[in-house]
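Shown next as structure tokens: one chain only, the form predicted alone.
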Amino acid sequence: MVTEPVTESDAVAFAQTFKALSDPVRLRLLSMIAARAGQEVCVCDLLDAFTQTPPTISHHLKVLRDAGLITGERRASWVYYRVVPSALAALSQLLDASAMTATADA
């Protein structure tokens, strides 16, 4: 839970992360990768879920990588992705409203 305001540098970093997540395709990609519960997923398994072309999906994955939300490892002609748990934990902590709910309920 947020116990004090974020610093300016943290705000910039969070804004970049949220900007990466502001696209529905990227949000779906992240959720599909995260749904593997810590396991990796091949880009080949992601492509069929979208109408966008493979280069477009690759661009969206690059944006997520650049934001630090996922990592990728190339093996032969495919790239395998997994989430960065610490990045998702930081977002979760920032968005955790349980302290506000507990205070409002008191």
Given for the second form:
There are 2 protein chains.
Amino acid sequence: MVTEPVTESDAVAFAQTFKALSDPVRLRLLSMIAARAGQEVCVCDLLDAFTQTPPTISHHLKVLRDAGLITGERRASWVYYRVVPSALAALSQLLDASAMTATADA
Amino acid sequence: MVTEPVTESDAVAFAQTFKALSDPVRLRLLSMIAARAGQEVCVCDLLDAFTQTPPTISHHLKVLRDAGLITGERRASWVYYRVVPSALAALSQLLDASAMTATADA
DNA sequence: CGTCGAGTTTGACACTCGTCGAATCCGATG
DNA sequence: CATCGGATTCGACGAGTGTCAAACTCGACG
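Same protein, different form: I have the form predicted alone, so give me the form predicted together with the DNA.
Whole complex next, starting from this chain.
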């Protein structure tokens, strides 16, 4: 069992990704996109679930995109989004490893 | 396989916790505390690893405490911190479930 | 009981972030 | 090519955040 204290540069990278998840709107957006497994989701479908205006939703989608958590593709008049499973898995593993290490005896 | 779109109130709660992880200093603090499995860590041990001043580190520890990610206990002149594994595990499971759901076929 | 050291709280400041309205871009369709 | 609708970008404003210096709290120790 390795007791890894996370390097400073890794911390910066992970923190940026977690920051993308630190907003309720973004968390719900990601969840809604993830919930449609193979299907793709267009922005117009997402808008209905929020009170925020289109520019705000678009801003949040951009934050998620810049964080590498989702990808967007334009087809015809609509933009479709998908999640990047590996990105979520990486975060999950970091938290799980920390939880395990902390639980283990000295 | 349940395709869960996460309720709005859950999103608020999770977002608050992720916000606590959205700073490199806090991420390293948590990691350093988690790395000392059974042992407890006093603030004086943590301070050496950072350029930030004691008030700043103390502030970050409070954020992690308020988020329920760590607990602190004062003994004699020193305060010792421990992580709360279940809190980390909950976040890990959320991300893992989303990654799995997104990977699964429609 | 006075002092010292570990840690936290307070107050202030620069900076970032979420939000919206207005303007813009980009395909499609007439 | 003019127009329309979906989506994004721009500009601005109020709220929140990270940081530090200074002041404070709490045990311990002489």
